[in-house]
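Just the one chain here, the form predicted alone, laid out as structure tokens.
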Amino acid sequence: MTTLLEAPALLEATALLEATDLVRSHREGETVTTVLDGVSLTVNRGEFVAVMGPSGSGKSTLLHCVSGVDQPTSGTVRLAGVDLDGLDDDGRTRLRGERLGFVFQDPHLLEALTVLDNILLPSALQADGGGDQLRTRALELMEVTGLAGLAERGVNEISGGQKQRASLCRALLGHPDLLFGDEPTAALNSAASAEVVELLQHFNAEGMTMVVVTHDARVAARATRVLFLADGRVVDEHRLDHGTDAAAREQQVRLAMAALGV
């Protein structure tokens, strides 16, 4: 039976994203200052890779140049089989709206609209919309996340948690190639931390390839890697082993951490 979250794309055992020395500069009339320096990322389909590092490492400009946001000074980006450097704007807006899902810090919710219609609004942006194919996903989606019965709910009725699941619902409608987080639990609170770690692992598991920028060792600990960032260079790098618990996973991290001053 398919799951959820399957996809044809999902299944293949390929290279999903290559990055090559990348190098991000910024210029201030004379001075130059180099925030990524010389990073090389390859994520495979299926992963789920954590990027740790102190503020100021580079974390959020990586996820940024790897995803499109952003263009590198130099280097080059293949994602889901595409060269960045080959798209201008449009064509870079395009990939991310297609073929990519994002989770911020922030859920980016807008109070006029219900927690359903946030979470179908991009789709509705888009010429095709989709119908009722897409709300019948979107409440799949809501029933998983453990947010059902809210689809009319306002956004000002919901917790800050429940406003988190709804941004990752939202993240995944469309069927992503590769799901990008920036310290998506940065804002809860322990609780809602925790649900949020456990639905990450539970769509990873489902096939999802994530790429996740956190501080937070719970979030790390169910990953597949641990990349390590400081002054924009990757410093260290974890496998993690998933034939341990999710409490020994989560040690290791924090040991790591504390050797890099994390």
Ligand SMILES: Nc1ncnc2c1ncn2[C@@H]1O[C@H](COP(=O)(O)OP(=O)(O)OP(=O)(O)O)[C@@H](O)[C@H]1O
Second form
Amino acid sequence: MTTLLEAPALLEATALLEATDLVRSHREGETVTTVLDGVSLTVNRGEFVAVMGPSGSGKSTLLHCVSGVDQPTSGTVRLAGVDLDGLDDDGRTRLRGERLGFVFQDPHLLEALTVLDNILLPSALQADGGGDQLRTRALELMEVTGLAGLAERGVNEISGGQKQRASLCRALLGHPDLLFGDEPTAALNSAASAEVVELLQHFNAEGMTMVVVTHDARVAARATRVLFLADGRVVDEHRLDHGTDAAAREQQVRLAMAALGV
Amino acid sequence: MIRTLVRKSLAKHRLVSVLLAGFMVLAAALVTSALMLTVALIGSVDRFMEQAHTPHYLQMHTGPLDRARLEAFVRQHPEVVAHEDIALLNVENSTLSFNGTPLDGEMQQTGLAVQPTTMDFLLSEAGEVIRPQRGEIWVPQYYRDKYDLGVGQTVTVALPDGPLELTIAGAFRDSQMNSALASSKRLLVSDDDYATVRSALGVEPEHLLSFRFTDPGQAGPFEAAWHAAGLEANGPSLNWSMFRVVNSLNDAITAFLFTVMAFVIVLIAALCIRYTLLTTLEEDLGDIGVMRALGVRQRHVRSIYLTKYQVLLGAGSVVGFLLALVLRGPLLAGVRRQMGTVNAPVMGALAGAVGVLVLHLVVTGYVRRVMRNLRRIAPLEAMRGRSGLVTSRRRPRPVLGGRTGMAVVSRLALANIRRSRGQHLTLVVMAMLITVVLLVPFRFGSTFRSPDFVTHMGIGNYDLMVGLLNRDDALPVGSTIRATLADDPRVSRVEVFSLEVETVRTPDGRVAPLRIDYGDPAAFPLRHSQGRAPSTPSEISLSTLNAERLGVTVGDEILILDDGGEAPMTVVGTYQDITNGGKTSKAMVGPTTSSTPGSAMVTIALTPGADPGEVSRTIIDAVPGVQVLEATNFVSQMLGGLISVMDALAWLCSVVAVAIAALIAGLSVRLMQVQERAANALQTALGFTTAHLRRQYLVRVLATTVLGVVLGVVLAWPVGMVVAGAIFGTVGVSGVGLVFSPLTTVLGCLIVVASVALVTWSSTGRGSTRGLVDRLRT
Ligand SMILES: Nc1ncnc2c1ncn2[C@@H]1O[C@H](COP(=O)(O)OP(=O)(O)OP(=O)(O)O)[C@@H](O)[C@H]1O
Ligand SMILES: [Mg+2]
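Starting from the form predicted alone, produce the coordinates for the form predicted in complex with the named molecule.
Below is the entire complex, every chain and molecule, led by the chain shown above.
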């Protein structure tokens, strides 16, 4: 933990995330399914990368592999200058806890805890004191994401969209260096979705690097770069010019999607 | 598809399956053994006592006997089928030696006897009435086992005109005195040798006035009539049912222990079944859910799991039963040796089979009960991996507050305890029961060993005792000993008690003999179960048996009849006594004229650090020929068997208890992990390391265990009291407070907690992301 924090200069100099030739295949009996087929991805500090692609193209798998939740069959992942392969399970876990935030495709909240406690859990675990400030910040985040008044509810007492926003609050609260979002707006209506995207962009502007999987062109339009995946390969990549207005960028994404048949 | 599924789950739980079958084997073997032993005992003890013609009533008496009056009395009692004055020639143990080793340290009183003619036969192990040849001696099985005596070895009796050497011809079965609980033992010799010893020593034998009736139950009325007629009775009296209890006690305790152990093991097996079954169901949950959604009927799913356990448990039962049959030899050998042939081995096996069948039905019935939980699995929930088998749907409460770091882990653990309260409650109850099982037997050990314990049994808390029984000079010798030790710095207190047999009249007009120990009751105080010790010469306290026999309670008045005069005595207390057949009483001052032959007892307390052996030698130098007993030997010889059984039981209990604690902890942590695999996967994804997860389980298991252990320590008091009542009751003692040993208690609790912690720690080692994605997917 200390070794990571003691080398900020090194971190500044290198890419935050560097994945090379990732292959992830599943073997079941004789059949081998290759989900990721040689994906390379570099994300620099401060970037907002959107990952798009048809269902089953390997977007979630890519996210899992580069965050150390899953292990690639081959290929290397360097996260914040650290080679994931050189870490054991607990090392990767610690790295996730300290540097990464995650919004899963399914919200995955703990039923034993209230909504607020769920949001606090990973940040409070990493923190050393200052629990009350964390709490205040969590309540602010809930306010912003439209979860005000739900703090003491049980997980089974809120809707799917609310769960997803709680899951987002949980990921944002710890101010991770790198936030992974797997369709964080999938369960939301367009108004709520717009607010969430606003929030993501706000944190990105404050320096949080983001990799977000989405099917939504309006979400992707907020990114600095859009990556297209199909059959486990990167098939297209677009840099979005933030000098132009949002509508134009959205149009650019839609065109790319149409070209790839997404 | 379901069949494949079950086969898969059986293979997955191979270790637990083997363990379960193993438990069943043990339980079945124990049940069968206990039942075979019981059946063997029930038949054999009665047959043995019939074979030996054990007396139905026996009155001991030392001194002159009016035979004409006795014969006249018997003629008036047609229920007497036979009677015999069986002589027992008591000899000092110091005059006897086995293979040259004197019998000095023996607590049992030893006497020479000849084979009686009408009853109380001393039988060979083949069941024959032994007729010893001149120069032959037969020893009781008790001495044979204790001193490892064999045929051809020698017993020497030291006589004034040279030793008499006798050759051991074998061991005999004594239906009356063989038990350690009986205070004397007899050696069987030929009429000639008996006569030689008697004339050489010049002592009168003790009379064992023995009677057999048309029915053993007539002993009670006969005894009352005997005392009413004022016949000789200065020793204790015994009856057939007492002999029966004494003869079967050891084996009965063994059978009882086997039953208790079988019960405990069945309980463990049931718990294991509960945990493994629930774990299995949890693991197969997704599949079960899908099957249910597709329309497979619940009964079908259930019957397949049920079959698995029936096969497993059935096999265990059969193997256990057969094992017990194969191993029955050594188990029944003891019974066979003492009781002769073992009664109805087929009946025993049959009873065992029935017992095992019942056992099997009970356990499979329990499996059926647990399987009913399956009904609670809703197909949709099951598909989503949520069983609701043990977790509640209660609303969570805020737990984190402002906490950070490791405190978060503990708080999450508390939230989980709250969420699956039932499961954690089971752990609390288990820890509680285990603690009770661990602590109670050890408390018995401490209690037996505490110097105070004997005061519950009619024995003062003294270090040395000199018994001066049936000798004309008992009181003068007692005084000599007192004078000898008066200024001895090693001695802190000497008291001489005069033991008299008086005749008393009870409030309802009955006249009966009563042994009274005269002396200062405050010197070596006894525990009184009611009232207190006498403090004035007109007060008396009675042993519980005597109080019952005389029909008096505290506050009543009895009259001591003395040469035409009557001295009223108020009963101020009752106490438990195991000496002299339990029939004694205590008063302060004796009558001026003491009846002959007199008896006395000198009890001596030593100053700390004094050597009892040296003081004994001082006494023997002053009064040659007396026997000085050390109290520690006294207790250990009388209760030695019981103490070692309790010790063995205590160790067995603690080992079993700790093993169960570990097993239960392991199984329940496993069940929790299976139930919470998705939650654990999530936590791992969010940065909870192995240490965090492990700590969570440690907090959950330890919090419940510690609570259970504390409750168990509290519960051990009342439970100990109840068990104490039952166990001490068998040696005729009541109202004993169990000794609380803080060290054993703390150690016991620590061991339980530590073993549970260790198992939890080691079974939570794998906090791996392997399969993490799969689990997050659900
Ligand atoms: N354990 C597994 N065994 C075999 N194939 C698997 C396994 N897990 C995932 N897959 C396959 O990998 C492919 C990619 O899955 P992934 O979840 O990454 O897709 P995705 O792009 O996130 O799709 P969606 O947009 O629907 O979430 C799918 O075709 C899936 O069937
Ligand atoms: Mg996906």
